[in-house]
There are 2 protein chains.
Amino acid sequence: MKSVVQRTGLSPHVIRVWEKRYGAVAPRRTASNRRLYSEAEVRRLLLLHAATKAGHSIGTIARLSDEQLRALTGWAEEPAALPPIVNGHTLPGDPSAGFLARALETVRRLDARAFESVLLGASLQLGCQGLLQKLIAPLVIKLGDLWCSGELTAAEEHFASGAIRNFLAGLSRPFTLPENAPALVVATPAGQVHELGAVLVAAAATSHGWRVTYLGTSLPAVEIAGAVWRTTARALALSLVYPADDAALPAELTTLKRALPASVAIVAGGRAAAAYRPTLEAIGATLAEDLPGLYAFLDSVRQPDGVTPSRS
Amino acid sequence: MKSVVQRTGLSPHVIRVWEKRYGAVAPRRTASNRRLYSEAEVRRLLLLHAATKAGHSIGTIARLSDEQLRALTGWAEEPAALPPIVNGHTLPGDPSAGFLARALETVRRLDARAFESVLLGASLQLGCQGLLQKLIAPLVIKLGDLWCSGELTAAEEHFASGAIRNFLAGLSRPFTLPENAPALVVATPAGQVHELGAVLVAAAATSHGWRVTYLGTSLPAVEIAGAVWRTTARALALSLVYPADDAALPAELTTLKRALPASVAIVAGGRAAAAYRPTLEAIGATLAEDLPGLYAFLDSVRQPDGVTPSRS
DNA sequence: CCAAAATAGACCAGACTTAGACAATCGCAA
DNA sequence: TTGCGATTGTCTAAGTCTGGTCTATTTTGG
């Protein structure tokens, strides 16, 4: 099972040597003498790796308890288990370092692998929800800011878009949803060209137990409404990012409202959502400022027939 | 009944060995000792195939129950086994035709999970290359046709785009590229709004051992060129799908050519590529009609300077 | 008689295990 | 500063385990 253990970012040799010389871990063995690591041991190895990267020598920390290690590294929470398929490496060097800054730096370099590596490290350390709220959401906002002020090129923005999208797709895959999970349609109305917000919403809702139908950017109202009808969705999420002064959008939104089933709740978010507040209020949409706001909306809309097994 | 069992994508040898060594299945026998598989056993073999592809060793999972296997693979629903063909000899020509039809049907229903299920089943039976060449590529073309003729709504097109994109992202993730893999930039020039072709190219190139920087749709020439410079890419792939009569595109392409390093090879593909042939020839771009064409281009460009010394 | 399918066994590539050697690096004493 | 030992990561060699493939041979159905 060494290949699975590669998700610690350590080489097989190192893991064996740590076990033999310092008794850092004591994995079970199969009948044929192969090492079998428990989830807890994998996490312990991650902790040890982080601690050594932070400067502690392995010989002095190998026998410490998990609690002591956590205190040493400053890792707050048990890292959430990740999709076991990942084969990437390169842990976060500094537990305290800003993932945001490193993510931005990799975007600037257009280095997809390094970028994914940062996201992976963050997801290990922060957990799925933490990743979304503490890294992805701020990152999306930051990218939007930089793009608006011209400090980010279109290539960089597109690149980050695609990379985040792909990563979140992989993150959402392992979620097994109950058959009766409520359905949500995520889209951006015609004229809205930025995808990142919608992607973020889709991932958040999926991790929150919703069955998401993602439609992407710039769809006419009729199309969105049709999709809602066809998927019998309970709610519709709209991402409004740019432009913030589209004269045609209010009409689009009212058309959309008219074409929707009356029972469908609408939520809108994104940097430009506030700019369209009157129209949004007119069509009865909820405004979600941030991810907690989105979660609150989703919980309020989720009906009691589903038992809401929330994942965290 | 072994030929019918090929719909699991496994070789006859493997199926027999799994049965003999691990007791994975226990098919009934005819009077003359031939194996007779039930539908449930075929599905079980599919599950086992998926699980082994996901990295689990057959020896440890062969005795698990179907439920455990489903949990392991994350397949909520019954795997999309192949056409329910029975004794009728409908087999050899195109096992992919069935997948294509079913994929289209799930797109029509906007059912993301069913769609993924079809893609997953196809990837098992056809393999990675087969999936791309026999299902995804035709599917992309078909979707384009339907969209052009108005038989596909924008919502369906967007939905399929996103779903395929996500699936291919997951498919490419496990690839571990050598450090010196040649780099490729994939983009569509300004004005080109269809993403699917570019996504397909990106996945194909990744699976072919290239380090891909994916930039998405509708990027100005300067941006694309800048990305090529920064990633020190050896080649650039452009996807031209729609529109086929953009008057501004030739100028865009020549600008692009001028801004690129001279050593960078350009390849163009997509339904609209032929329409811009003169311009493409003028800038020295290769025209790739299909995936084999793309592979040929990639192989011809891959230089021997990185001979993979296998030691860094 | 031939194609297809069955069995038993050989075979091979790759991954894993152990033991030990080797090379950097660091701290500390002279 | 130099020298020396301890620490720590990496590498090699030889043997084992695992799992897919292949061959030889026999049986069956058309």
Second form
Amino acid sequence: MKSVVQRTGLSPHVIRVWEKRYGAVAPRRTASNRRLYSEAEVRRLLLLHAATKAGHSIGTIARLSDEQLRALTGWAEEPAALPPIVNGHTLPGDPSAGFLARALETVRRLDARAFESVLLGASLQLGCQGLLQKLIAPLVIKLGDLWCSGELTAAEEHFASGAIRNFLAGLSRPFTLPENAPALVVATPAGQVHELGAVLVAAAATSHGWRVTYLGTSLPAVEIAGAVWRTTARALALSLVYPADDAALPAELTTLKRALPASVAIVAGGRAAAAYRPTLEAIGATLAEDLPGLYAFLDSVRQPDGVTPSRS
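Now that you have shown the form predicted together with the DNA, what about the form predicted on its own?
Here you get just the chain by itself.
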């Protein structure tokens, strides 16, 4: 199962649902009842993943033939040429650098269709986690660097933000979460005007099995806290990208902490987060420097199924 998850970008839960509820694949079982997937079944899961990301319901396509799925997704050939993935890295030759260069080029042209095509190709070849960690995360950093240096216009930055947000929203649709999945609120505090980091966090947490409420940019502390209370969220993720010298932000973060339920854990990240480290430490927030750091935080605060955190 672990290898299939890495190859397809689907979560174990989604794969099992597609198998049991829809009969999409029928893996063999070992004597110890572990699933064994053939290469053909992995390719079929890739096709189904591509089709669901294109907007097709798994219930209507699960029993289609591979030929019909290829026609539906526009894949002219079998996806057998995808390089194997070992521990999240493609072998031989990692194509993520090529995807990054093409993504930047399409942003420069404001070519929405070409940009989406790059993201789709990367998701199919790298898988969901590979897309997030090896393309989207470096792309977010690069776009931020270019914007700060004046080499990227505001229009180009906003174009990229919107396109990435829309694509990742579609990418998250196949993740069928249980009703008792832990809840996370993702937001940027008042004065923080860039949302790419928050969009990335929302997608990463969803793929990690969290039910995410995404609030967008520059929200007052009381609004963020209100959303946490209403969604009974277990954790709050804050994206701090720009500016790094907002004199009003420490007080805003302190107000936010006071307004939150005592049991809610806070994680903060982004290129400007380190500049506010003293305040983040004072409110008990965890500083996540990258996606593995975010995943470690989410794992550390995740409660067993059915356990509801205290709201005192």
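For clarity, every value in this text was computed on a predicted model and none was experimentally measured. Positions refer to the first chain, counted from 1. So that the term is clear: the rigid core is the largest set of C-alpha atoms that superpose within 1.5 Å between two forms.
- Annotation for residue 22: C-alpha shift of 2 angstroms or more between the two forms, rigid core superposed.
- After superposing the rigid core, the C-alpha of residue 10 moves by 2 Å or more between the two forms.
- Taking the core as reference, the Cα of residue 59 moves 36.2 angstrom between the two forms.
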